[in-house]
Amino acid sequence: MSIEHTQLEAERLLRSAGILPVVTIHTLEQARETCAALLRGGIPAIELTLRTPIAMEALSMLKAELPGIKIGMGTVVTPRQLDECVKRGADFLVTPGTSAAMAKLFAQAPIPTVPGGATPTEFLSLMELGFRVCKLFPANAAGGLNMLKGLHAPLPELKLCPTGGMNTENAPEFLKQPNVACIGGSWMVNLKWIEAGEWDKVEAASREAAAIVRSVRG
């Protein structure tokens, strides 16, 4: 599969979603029931961030237990991880950052992939193999709205997904900017909900997040 089919799928899933919830689990229970109560509240896909030992292990019983839920892998930095994602079922990828050699890599997986980057010069290496949607991350500290502004005229064929400091309050202001696929954020997946087993709270800051994507994309 070309790049260029996997970045017009990229666009596809991250724009379907509009707002890409960043999911750090510790047990398999609670990537099944956060998972659960995201699609109860209206969001299809997600970021399983490979912060912890059970996320592959996750990704695999996810794609077996909930197909109803686009998975994305986060945090993926090495050749390994690639390849296991890819082997586990992953819908997509994601990265916080993007080396020179595993850009490479990534534009030639079989899956769409979301590289990470926070300057003008990185997207620009980005774009030179191919790519057209990126995570901007840490968005807020790499300079937010203005970023996002200044990126649009001389790069307006890159589409972004700004991760870091999102929140209700700014999220309608992200959403609205034409060079935003979707955003990232972890406001409605508090870890202390998870931890707590509060399902009730995910889900319904899910359908608030939800919400959000349709009163300004309709």
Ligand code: 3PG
Second form
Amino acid sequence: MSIEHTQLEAERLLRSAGILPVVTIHTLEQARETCAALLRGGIPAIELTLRTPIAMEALSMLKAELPGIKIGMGTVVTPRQLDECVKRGADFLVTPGTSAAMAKLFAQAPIPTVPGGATPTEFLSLMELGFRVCKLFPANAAGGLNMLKGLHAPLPELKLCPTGGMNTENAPEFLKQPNVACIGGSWMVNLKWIEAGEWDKVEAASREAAAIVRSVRG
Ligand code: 3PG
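Please supply the coordinates for the form predicted together with the named molecule, as a counterpart to the form predicted on its own shown previously.
What follows is the whole complex; the chain from before opens it.
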């Protein structure tokens, strides 16, 4: 698949999700129950971070057991991780930032990639390779709404997934920006709830997040 095709698919996927929970888990059960609660709450896609040793195995398990949820693997920073995520059936890839070498590999990947950046220069480098859908990270620290507005004027074709510092209060304003495909955040998958098995809390927060997307985008 060409980068034009995978980027169109990335935009379609992120736009239809609206909100992308950033999920970190330590056990397969946590992965299964968290995703089941997100689905019950109306959230159709996640970023599953590669920050824990079990994350790769969780990807395989989720693809086999919960095919209804799209799995974007996050924190993909090495060629080996990229290959393994593709082999295990990841639906898309997300990165917090992107080295020049990794950007070239992502541009050739057979699945959609949403590479991270935080400055106009970084986004321009990614756009030279054909990327049009990127993650703005860490969004609030990088300037938040003002940064999004600033990027939109010179780079109107760039669509972003701001992540880092999003919450129920600021989510509507971010979602209203014309260059926002979706927003990412961890507030509905609080690690304390996951570790305590409080799936009802994950479900309720997901329902609230999905309602925010509907209220802004219809
Ligand atoms: C992360 O790195 O954990 C994500 O960017 C989520 O950020 P948040 O916890 O501010 O939502």
